[in-house]
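As structure tokens, one chain now follows by itself in the form predicted on its own.
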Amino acid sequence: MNIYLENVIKEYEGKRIVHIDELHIKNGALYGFVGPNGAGKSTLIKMIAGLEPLNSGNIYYGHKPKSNPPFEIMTLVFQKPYLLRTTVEKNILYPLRLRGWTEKAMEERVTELLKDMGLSEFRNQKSWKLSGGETQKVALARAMSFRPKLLLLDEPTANIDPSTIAIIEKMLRKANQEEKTTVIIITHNLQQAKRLCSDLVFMHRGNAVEHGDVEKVLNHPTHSLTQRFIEGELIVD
């Protein structure tokens, strides 16, 4: 799903959070957003998902004019996910249930989920036994139930271990380069991005400093905020 962004404005109480003149996310592209606390990375994700009314500006879907967002064919996960407080299956089989998937592809789906999540022993589990980690892919699995066209996250793989994180990245190609989703992850890890994204944003005071390709941008960064950032320097909003 090809999104583009012109001119989009996000306040809060005077205080500009979020503005971006313009920008471009490529339909079926993975796209790495990266920036110091406080950049607007969070509060951009969440107006893309619709979650986030826009002050000013328009955030078109597809193609133009056509600007709600399409709520049936994308999600967001966030950082600290919610799942219903149910069993591991039933929180993955909810959006295929109410998007009226027949009973026999509901079950081929969740099935091919837990194993590819490594779940399968988890699948009678109850929501609120599970450890942070299995938390996490349960609900990246929920979201990639129904095989979104646009898929949202906002950093989730922070705080969880690497064996979790190495499957969330398969899952996240997976469903990328085979379903061809397009894929917006917020990271504070350079190396994740590095492997994981095509594309990278970098994201200061609210503003799209510098995007493009993630090892031009990684490797030749065109502008010095992004030099500094890449290097390890704090950067202070």
Second form
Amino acid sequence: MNIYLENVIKEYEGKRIVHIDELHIKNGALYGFVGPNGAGKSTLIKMIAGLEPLNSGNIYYGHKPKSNPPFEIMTLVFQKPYLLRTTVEKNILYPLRLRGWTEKAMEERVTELLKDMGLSEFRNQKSWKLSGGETQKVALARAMSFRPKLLLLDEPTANIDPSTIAIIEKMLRKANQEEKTTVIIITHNLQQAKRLCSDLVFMHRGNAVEHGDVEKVLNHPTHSLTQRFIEGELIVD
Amino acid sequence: MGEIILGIEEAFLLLISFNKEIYGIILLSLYVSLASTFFSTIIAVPIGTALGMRNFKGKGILIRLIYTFMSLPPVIAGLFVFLVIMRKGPLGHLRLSFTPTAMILAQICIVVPIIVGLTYNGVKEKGNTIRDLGKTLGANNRQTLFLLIYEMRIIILAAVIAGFGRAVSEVGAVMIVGGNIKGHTRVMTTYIAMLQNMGDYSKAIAVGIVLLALSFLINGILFNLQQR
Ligand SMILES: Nc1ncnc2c1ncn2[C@@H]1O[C@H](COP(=O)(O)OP(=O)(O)OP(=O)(O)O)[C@@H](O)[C@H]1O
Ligand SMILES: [Mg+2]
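Please could you give me the other form, the form predicted in complex with the partner chain, since above is the form predicted on its own?
To see the whole picture, the full complex is given below, headed by that same chain.
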């Protein structure tokens, strides 16, 4: 899904948190949003997800000028995902039930996702008994279940072990390549961005300071802030 | 001590005697408390949910009032309902004085604030998370509301348990609006108070034990539901 941001401004208590003049998220790309703590990444992704109202500006989804967030075909995985107080299976089924899938189609989809995620043995496990990494994978499976056109992820691999990170990255790649899902992932791990993403947006104090091809941004940053961030100097804003 | 042992013995005898009067009293107690809890739940859960989700002017004061009413003395609720339904009161023409319906009304006044307050607290804590989750998964407003209530089921049941506990144990309100009329509005708590007054301690203890046992049973059922 193409997304166009135009003069997007978000303020909290009079303080400007996000200010993006212009940004085009290309259909079918896999974006990494990076930047120091407090740069406004989470706020921006929530605005794209339609959860936070803008103070001014516009976000267009698909083709301009249609601008209502298309909730049926996009989703966001929070950094600390909330699972419903029920089994793993029912969590993953929930978006499919909302969309009126047949029992057979749901059964197939859940089985496939659980297998891909390495979660098959947890199918009937209660969600509150899962570990952090398992919770993250279930949330991702639930988000991917209905094959969204836009998948937004807020630091999905923070505090996750390397083997689970590998699974999550594999799933994101798969969704991006096989389902043509546009993906935006917030990450603090530049190695991950390099492995996974096609495009990078570097944020600083609410601005999208730099964006473009991942190799280009990482190897030839045009902005000194980006340069310092990549060198590990600029960690906290 | 002797009275208590005698009471336990008598409780047992009372129950196996299938005494019509006793069973009538037990059933009426159950009917009044369950009905008031049921109607209170229907009234209070939507109010508590709305309060937890919405912001408006004067909300802070309203919440403090509700918290205060959570510990409303039953006699005051009884007095209030009594004044409303008495012959010359605004609802006097309905002739509700000294009926089980009046007792249910009085208990609703006591139980509603409890369930509203506890539901509000739970929704305040989880409501926004669940609203956002519903949106991200594609639920419409109605579906998100159902999702919220589903996720709140444990807290709501806890509120219902607290409300029922309060209803079944109170004596002040049912005494004032019901009047402890034999065979008509006599419930376990008013019966115990009367027996104590007449010096029939062992029987009072016997009814008390039955009341506790029933409370335990009903809470057990609700607790089981909660664990699902
Ligand atoms: N609801 C809010 N009210 C007031 N300020 C907020 C609110 N939400 C976020 N902020 C502020 O907005 C700024 C950006 O926050 P945001 O969470 O978007 O940063 P971030 O880039 O995701 O940082 P991190 O890498 O630490 O997750 C922060 O300074 C934060 O304190
Ligand atoms: Mg963040």
